[in-house]
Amino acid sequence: MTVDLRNKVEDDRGLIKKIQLCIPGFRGYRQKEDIRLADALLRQQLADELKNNVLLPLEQTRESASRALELDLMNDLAAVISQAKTAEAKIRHAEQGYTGVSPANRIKKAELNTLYEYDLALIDGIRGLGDLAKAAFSSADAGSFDSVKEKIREIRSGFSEFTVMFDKRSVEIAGIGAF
């Protein structure tokens, strides 16, 4: 179960932020900044989940494969590890939908909430990839490298789908005027 970080950020507002909410013209800015902060925190959690539950088991699998001299599998593992590292960096450093003080296109609170919901939906994909990565490591640890090859194919396919889904996020931002 994932906690909605928007509520946590609102609950953790300090005195200055509460005062900012009372200032006409500043209230909307404060609310949008809080949603952006919640989204940034969520993406950090997603990137950490990807690093700890997908990338780490894949690297452990690579170690097992190298000890067993499974050279063909090493190439496949290198490719999927590269996909995992790329995905982690994309998530960690993704656009936040920031706009300036007087931009040509304004991002509304509802649009930022849509962006947050979009990022929140990615957690299931990352957890699915984590389950596959852990299963691959278990198979490698048991010496069943044919099973590892199958899991690696599934993970590569999952990363391809994940990348397409994550890239749609940028399109969503563009559609709401962030660029």
Contents of the next structure:
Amino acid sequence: MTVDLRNKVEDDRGLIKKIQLCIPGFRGYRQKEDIRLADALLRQQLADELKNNVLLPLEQTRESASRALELDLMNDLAAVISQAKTAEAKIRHAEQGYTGVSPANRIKKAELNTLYEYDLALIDGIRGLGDLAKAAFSSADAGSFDSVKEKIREIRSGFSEFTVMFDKRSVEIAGIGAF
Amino acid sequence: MGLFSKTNKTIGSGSDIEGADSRKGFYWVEDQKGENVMWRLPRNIMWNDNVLVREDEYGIFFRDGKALVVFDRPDRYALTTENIPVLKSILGTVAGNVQIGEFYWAQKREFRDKFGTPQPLAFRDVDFGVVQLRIFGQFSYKIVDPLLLITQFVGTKGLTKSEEIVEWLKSQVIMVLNDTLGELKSKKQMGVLDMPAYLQEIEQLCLGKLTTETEIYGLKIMRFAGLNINMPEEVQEAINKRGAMSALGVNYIQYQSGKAIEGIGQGAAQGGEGSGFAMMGAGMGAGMSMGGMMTQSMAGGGGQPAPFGGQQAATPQTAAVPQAPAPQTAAPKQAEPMDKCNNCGAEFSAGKKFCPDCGQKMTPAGSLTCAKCGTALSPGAKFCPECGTKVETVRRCPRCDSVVPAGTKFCPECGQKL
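Could you give the coordinates for the form predicted together with the partner chain, as opposed to the form predicted on its own above?
Up next: the whole complex, starting with the chain shown before.
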């Protein structure tokens, strides 16, 4: 069951935050800040999911392949591990949708909500990649490295899709949708 | 105003941490960061002290010797102990002890360093036998679990600099590399000459194996760069020579003679004393060469081919004393096969390498000669080294001059051995 972190952050507001909500002019800032916080928490969870369920099995696969001296597989594995690390760092340190006092593009509450839902939609893709990575590790553990190669190819194309999708995020943040 | 200015001075100033009494916001001060992998706050944490953890840092909070929490997200944290600043000394007096809170920071970023074998590694190679290998390169590592690093590696020794960690990691890298190369040799028959083609794969093999070695200490080797597997200079030189000989299509003696002649030319070009020595060397070389040719011509067709530089081992008969002419025997001499010099036309017994009259190099039967100047060509040569004429690939029989297909050992027309 997926918990909406925006509700959780709202429920956990302390006294100071509640007072801030009552101050005219500060209320909007507080609300947007809470969505940003919920989005940051969500991205942290996504990055952890990618780290534990995709990157870790891939590294275990590499370890199995290196014990079996599978030289032909090593470069493919290195490439896919590198893709996983890049994706994890991108998610963890992604832009949160901050703007200045009088910005060129104002980011409103609705856009921040879109951003949150956008990040939430990534979870299915990451879980799919996790299943493939685990299957690759099972094959490597069983010594059938041909099937590992096949799965790695699928993971690589999955990461390529992910990169394209995640790069659209900045367009969503700006809310301009020019491309 | 005075109150605010005092507050602003203390908050966030890391330089006067030692001995400070008032509550502060602490952060990892810049002059203590650099290449340090971790840093302990040099005073104990008290109730509701604020600590800043940045994007590239972990924060670890210990209370009464127990690690309570690792902060891996950037934020400002208010830490909880029971040591309230004002009541601390009163509580200490009444309760008899004071709670101790400690705070450590550890870096998240990757550190880079170099590794290399302190002594060459003995490696049994398929081509060269036992060779001494030197391996060096760069690697990067990072802390993946600061709590494990403190509890399993650094401990309470206060080792915060990266030197000791790096030394340990280097020894692990060398050990795993040595192990991997040995396995590749024994299971995949990989020789020293194959290794440069598989450097990336070797790096990845080592990374895979190193993960389990280092992760128990909260460390991880992230990548290798510039891995270099070298042989000693003399072996490398021998390999280079072998390659050059193969490219030129010459044997060792021809190669060495060529190098010697090249050296003489360079010495003569330099002039001065070098020129004198070079000319002397040239003279000696020429003398030895002439001597070799003369010995060869005197020895006749029955002499054994010379083992080095065309010189022949002196036999007791020819060594010092001139021998008296042998008595003529009555038995008729068997007709000797004869050769003719292409240059001067002199006839002499077959089997000689140089013409005894003019010194022209003799061409063995069936070998290629230049169509223009008649110079003997080395196998595989595309141009004549004398006149530069392009070598015809068509072979002709030296006896009947008919065209002979490549690779044939006898002439299809006259049966001459080629």
